Amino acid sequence: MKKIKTHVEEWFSDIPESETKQAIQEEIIQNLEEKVFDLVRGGKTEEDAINKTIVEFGDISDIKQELGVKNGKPVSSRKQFGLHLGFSLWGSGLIVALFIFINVYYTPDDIWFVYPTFAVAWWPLVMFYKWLGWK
């Protein structure tokens, strides 16, 4: 079965080391090899159960875009936590929006939408300290 290892460890090439990574590869591997016993154990050559296997199993780009790899490269965590900061802005914003309506609509005489914001307000502060690269 070195072929499918072969050819596992080329579709995960690509893809920095981790203990995920290896993980993912571990378990595509025992199912490539089991389907082929059960292929040969169903009368086909083992040549023929190890490409028709492989052929069946498809595209692994699902797997890659888990493991943060698009298109062969990296993901920039920077660029994905920019992301995401920009939709923590945005969303805290809107809900910081909403108390402002809630409060003045319902209650213009006392001032409270202050206190939430200032717990709406974390949202965005991490999400920029890990744009930063900050721990």
Second form
Amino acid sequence: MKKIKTHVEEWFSDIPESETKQAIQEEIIQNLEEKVFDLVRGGKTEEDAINKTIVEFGDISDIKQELGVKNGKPVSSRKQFGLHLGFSLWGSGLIVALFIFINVYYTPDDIWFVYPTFAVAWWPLVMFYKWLGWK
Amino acid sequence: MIRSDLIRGHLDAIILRLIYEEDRYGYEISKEISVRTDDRFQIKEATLYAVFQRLERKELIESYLGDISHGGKRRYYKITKLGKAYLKETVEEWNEIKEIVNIFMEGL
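Alongside the form predicted alone that was just displayed, please also present the structure of the form predicted together with the partner chain.
Below is the entire complex, every chain and molecule, led by the chain shown above.
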């Protein structure tokens, strides 16, 4: 019977912990164990009964969808990277603007602001790359 | 065994009907479906629990913990007032659909 519990926990392993998840998991374990018990009573060996029960369970993705895992995760990640990208663009823009101002105000004859601009550019570039990956 | 995608849209109603008759728990429902259909249709547990989630979220059923058996407490489902109304509507709808589809399916 331990095997049933292990299997169910494995199916649910990538669903974030919550009270609902815990309740469903317990419910499924209880019901599957009862099924195994029934099959054993019907003349199957315990191992056969457990295997049959696990094979017949079906595709866990239905439950995941109901719990909002399938829809929720990628969308929020993309949104998150969109936010990171926006922040990096604003941040690097402000830093570069500061360098340009210092450059033009104090040393107008020597154009050096290009160097720190390149140094800062990696930041929005990385975020842009990540954001593209989620599109 | 019939194609499960054709029956999928009616699973909510099928399960609601079984809970309507009396309060039931998961394994009992899957067994009952197999018995009544003479094993022509078997519901996958994964599908069944997804339906429970959906029906509970829509407040068509509610659950409570019942007696202890085989190491755990059974979770029973009970139909709500809203669930009964929904089921009644679905049955009427189904009778309508059945007639319409039959116009094209019969006599061949």
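As the structure is a prediction and not an experimental result, all values here were calculated from the model. We call the rigid core whatever largest set of C-alpha positions still superposes within 1.5 Å between the two forms. Residue numbers count along the first chain shown, from 1.
When two forms of a protein are overlaid on their rigid core, residues whose CA moves 2 Å or more are considered shifted, and Thr107 is one of them between the two forms. Ile29 is not among the residues whose C-alpha shifts by 2 Å or more between the two forms once the rigid core is aligned; its shift stays under 2 Å. Once the rigid core is used as the reference frame, the Cα position of Trp11 differs between the two forms by less than 2 Å.
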